[in-house]
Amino acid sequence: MREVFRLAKSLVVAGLCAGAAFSAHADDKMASLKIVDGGIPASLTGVAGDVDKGRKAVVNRKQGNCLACHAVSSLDNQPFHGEVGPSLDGVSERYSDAQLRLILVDSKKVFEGSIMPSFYRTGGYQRVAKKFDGKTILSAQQVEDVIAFLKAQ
């Protein structure tokens, strides 16, 4: 029975120092973004958004589908917008164009418990598929493409 307790005691140990390892390495790309006051106030690339790219991945079921959960009253020809978030009508001016970088980055650095997905973010997470390991939902360029759809509703 000793033994057991032990052996249990040792996975244990070594449970949380694998986790501890893995959540150290693996969010590499928040580690180098700066939050300041909020936000991240920097362009994740540099280059301005395009409104046009921003709403195909807004209505993209397999990137950012924010219809899944936010209605957008000009994608009304859109099926299926959602209920569970707010309306993103006029969000820009609820939010900064930085405050709204972080919400796409990582919402849970923001909305403590929230459900929204984290776009930008590699790491953290537990039981990832092996083809999405080390991978955004979006890239640096389509957060910002949907910064700049969001900036014109």
Second form
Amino acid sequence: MREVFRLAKSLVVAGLCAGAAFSAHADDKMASLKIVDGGIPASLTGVAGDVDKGRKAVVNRKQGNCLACHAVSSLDNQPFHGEVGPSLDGVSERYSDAQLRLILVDSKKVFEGSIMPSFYRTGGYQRVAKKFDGKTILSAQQVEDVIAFLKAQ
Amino acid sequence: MTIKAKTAIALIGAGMLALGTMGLASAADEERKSIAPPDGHPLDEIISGYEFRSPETQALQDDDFENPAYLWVEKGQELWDTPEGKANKSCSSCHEDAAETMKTAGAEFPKYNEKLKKPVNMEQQINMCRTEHMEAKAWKWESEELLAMTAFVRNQSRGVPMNVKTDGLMKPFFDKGKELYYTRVGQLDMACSNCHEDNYGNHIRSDMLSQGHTNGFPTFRLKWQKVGSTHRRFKGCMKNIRATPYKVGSDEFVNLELYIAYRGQGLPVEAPAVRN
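Mind sharing the form predicted in complex with the partner chain? What's above is the form predicted on its own.
Let us now look at the entire complex, which starts with that chain.
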């Protein structure tokens, strides 16, 4: 399986029109994301992920908010871990980096019909609130940071 | 190994974990009262939102004197007998004793309106009575008066099984509501079904997802610290998933309300319920 997706095409186009002030993520490198064998092998940024920053994005309710649905043992200091998805303990033993990256970018490409949001996709949505329109939930670097955090679980 | 195979292994792993905690899970499930759905219904069991709430929240609803929503019911009772508008009529001028005349109405809305050629919900019916028969001004959506009257009227039907019509002239509107229910919206890209069909009984953070029924509305929500309408609740869900909500009283929300009422078909009306 080899496909090329321009997941962030609309943002790039809009960004060109509106200039640098367009969005919080306007400085992300929105290159085409290559999906290979059910994963995205290449880093979205080329910059290594940061575990601490990843942890922040995982916990922050306005960013990853991963605990809404998943339990993470190392975050036991945070109250109320959800039970909608599986525990993230040892998740990097179950999936490769490339698979984790695609699951984060657009989970529905891996798990058809999943409730999980697509954290780095801008197109194909309906009725997005103005405030979030054309934006991704996480930045490209945050996706890499979350992967680094998940690998430490 | 393919990702599918890995997923299957992960699922088996999760299943074994689930077995380990089954004692807990099944205890909670056993305590949840359910009713059998009608033929062709999407749910295997229909469970009121009451069953998903904490004993403390349930206790507030169980005792009419403790239930804060009864302030609205009392206000509604007063308004029922208060003449208003150019016609100087009250609700009771036509409908007399609500305990008799509104015995089943609270279970039957949204209902087809011949004049408008579409379904209207309880709030809209109340306002139509006001403008057409009392010649009074319509109450604003979510106003204390409209919430009070809706709570009062639906309270007359407490215990009566939800019974909305979905066939005949209602069918196209029902189908539109169903389509909305299963359509993903917002940046979080979720449909009603993702939470309330696929995941009821699961915690999403501290909140346990229910089947999302309407039999308790208008409902006193602890989060709101007041009574609120079904459409206000719909808006809240849509905002949570970062979608642009439809407007209260819109055709979209009435159609959705109709479809969701059907999903709770047979559940006793609990209005005004208490939820978190």
